[in-house]
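To begin, one chain is listed below as C-alpha cells, in the form predicted alone.
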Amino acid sequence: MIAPLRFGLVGTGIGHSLSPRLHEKAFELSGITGSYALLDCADASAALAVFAQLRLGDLDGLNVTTPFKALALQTADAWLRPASHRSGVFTHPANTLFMQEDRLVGSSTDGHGLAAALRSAQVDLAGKRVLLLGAGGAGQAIAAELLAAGAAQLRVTNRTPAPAHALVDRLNAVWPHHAHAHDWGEARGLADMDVIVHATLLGHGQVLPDTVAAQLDWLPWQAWAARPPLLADLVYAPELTPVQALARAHGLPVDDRLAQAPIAGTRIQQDNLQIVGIIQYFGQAMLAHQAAGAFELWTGVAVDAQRMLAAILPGATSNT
C-alpha cells in the first residue's frame, strides 16, 4: 500500500489560504490519498526547517508563498524552467518545491496559473498593451508569460524601481523592445493600456481599503473609466478585492465571466470577446490553475483545474 502523500504551504499569515480546499479537490479528482497542511512560519529559519523535512522525506511537496519564495529558490539544488520562458533564463522566486532523486528542485507555477486563468476567462493577449503593477515574486514569475502570450507591449512598475528595471532587462534579452520600466506614480502614457495586472501586496492581509486607494490614486482612473481596460488582480477575495473595489468606485464595470463559467470543459470560443472591466474571481482562477500545476509536478497526475476552481468560488460546498 502506498502511504498517503503529504503536501503543504509555507508562508507567513496564511490562515486565510484556499490552497487546502483546492488540494482536497485535487486528491478527490485524482483518486490519490493525501493531505495538505498550512505551515505558517514566523521567520526564515522556521521555513528552512520545513524545507529540510522535504529533503528528509517527511514531506512530499511544498508550495511557498510570501515572504519565502526567494529563500526557496536559494535553497533549491536545481531549477525547473517553465517552457514558456523559451531561451531566456528567468530565475525568479519559487512557489513550488519537490524532490527529484536526491535533489531539491524549485519551480514556479504562477506563470502557468496566470496564462490558464486568462484562457479560462477567454482573454487573448495577442497585440495588447499590458501594465504590470508589481515586480516582486509574483510579478517576476508572470512577466515572461505575458509576453509569451503575445502582448505587444509590457510596462512594469514597482514601488521600488530597481526590481522593475532588472526584470525588464531580463525580458528584453528574449523579447527585444517589448518590455519597459515605468516610474511608480507617473500616470503619463498609461491611459491606453488594454490590460492591467495587479501583482503587488496591496490588498493582502489586513491592508485597509484607504491605504490601497492612497497608494494607487496616481493611476489614470478617469481615462480608464472612459475606456475601461481589463483589470486582473492576483489577490483573491470572496467578492471584490480592495483594488477591484477601488476600480469599480472609479467607474470600471465588473466582468464576471469566470463566475458564470460552467466550469466543466473549456469556455474558449472563436469570437474575440471585448476585453473590458474587472475580472471578478481572477485571483481564485489563477490560484486554482497554479495549484493544479504544482499537483502535477508532485504526483505526475493532471487534474481538472476548472473543477478545482468551482470548489472555491463563493457558494461552493466541500463536495462540489
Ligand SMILES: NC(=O)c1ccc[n+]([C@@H]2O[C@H](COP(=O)([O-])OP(=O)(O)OC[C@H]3O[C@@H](n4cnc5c(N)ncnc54)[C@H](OP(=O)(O)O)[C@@H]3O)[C@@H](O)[C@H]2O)c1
The other form holds:
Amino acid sequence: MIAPLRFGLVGTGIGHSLSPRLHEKAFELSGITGSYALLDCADASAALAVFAQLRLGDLDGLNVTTPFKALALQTADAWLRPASHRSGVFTHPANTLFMQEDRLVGSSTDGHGLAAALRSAQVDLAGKRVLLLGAGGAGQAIAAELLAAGAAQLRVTNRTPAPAHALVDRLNAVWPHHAHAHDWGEARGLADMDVIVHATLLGHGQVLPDTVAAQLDWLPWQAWAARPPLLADLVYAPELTPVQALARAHGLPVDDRLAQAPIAGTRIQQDNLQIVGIIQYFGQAMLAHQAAGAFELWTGVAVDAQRMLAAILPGATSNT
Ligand SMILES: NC(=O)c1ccc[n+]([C@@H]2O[C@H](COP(=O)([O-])OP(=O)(O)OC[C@H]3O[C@@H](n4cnc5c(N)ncnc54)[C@H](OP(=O)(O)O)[C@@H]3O)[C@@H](O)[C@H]2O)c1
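What would the structure be for the form predicted in complex with the named molecule, given that what you showed me was the form predicted alone?
Following is the full complex, with the preceding chain placed first.
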C-alpha cells in the first residue's frame, strides 16, 4: 500500500490560507491519499527546519509563501524552470519545493497560475499596456508571463525601487524595450494603462483597508474611472479585496463572472465573457491554478483547477 503523501504550506501568518481546501479537493479529484498542513513559521530558522523535513523524507512537497520564497530558492539544490519562461535569467523566488532523487528542487507555479487565470477570464494581453504593482516574489514570478502573453508595454513599480529596476533589466534582456521601471507614487504616465496587476502585500492578511487606501491614493483613479482598465488583484479575500474595494469606491465597475462557470460546473464560452474593470475572484482563480501546478509537480498527476477553484468560491458546495 502507498503511504499517504504529506504536503504543506510554509509562511508567516497563513491561518487564512485557502490552500488546504484546494489540496483537499486535489486529493479527492486525483484519488491520491494525503494531507496538507499549514506550517506557520515565525522566522527563517523555523522555515529551514521545515524545508529539511523534505530531505529527511518526512514531507513530500511544500508550498512556500511570503516571506520565505527567496529563502526557498537559496536552499534548493536545483531550480526547475517553469515551462513558459523563455530564459534562464528568470530564476526567481520559489513557491514550490520537492525532492527529485536526492536533490531539493525549487520551482514557481505563480506564473502558470497567473497565465491560466488570465486565460480563464479571457483576458487577451496582446498589444496591451500593463502596470505591475509589486516586484516581490510574486511580481518577479509573473512579470515574464505578462510579456510572454503579448503585452506591448510593462511598467513595474515597487515601493522600494531596486527590485523593480533589477526585474526590468532582466525582462528587457529577453523583450528589449518592453519593460520600464516606474517610480512608486508617480501617477504621470499611468492614465492610459489597459491592465493593472496588483502584486503587493497591500490587502493581504492584517493590512487594513484604510492603510491600503492611503498607500494607493497616488494612482490615477479619476482617469481609470473614465476609461476603466482591467484590474487583476493577486490578493484574495472572500468577496472584494481591499484594493478592489478601493477601485470600486473610485468608480471602477466590478465583474464577478469569473466565479460563475466553475460554480455551475461549466466552461466559459469564448465571446461569452468581456470582463470590464475589476476582475473579482482573480486571486482565487490564480491560487487554484498555481495549486494545481504544484500538485502536479509533486505527484505527476494533473488535476482540474477549475474544479479546485469551485471548492473555494463563495457558494461552493461539497460536490463541486
Ligand atoms: N493568488 C495567488 O495565487 C497569489 C500567489 C502569490 C502571491 N499572491 C499575493 O501577492 C502578494 C505579494 O506576494 P509575494 O509573494 O510577492 O510577497 P513578497 O515576496 O513578500 O513581496 C511583498 C511585496 O509587497 C510590497 N509591499 C509590502 N508592503 C507594502 C506596502 N505597505 N506598500 C507597498 N508595497 C508593499 C513589497 O515591496 P518592498 O519590496 O518595497 O518591500 C513587495 O513588492 C501577496 O498579497 C500574496 O498574497 C497571491
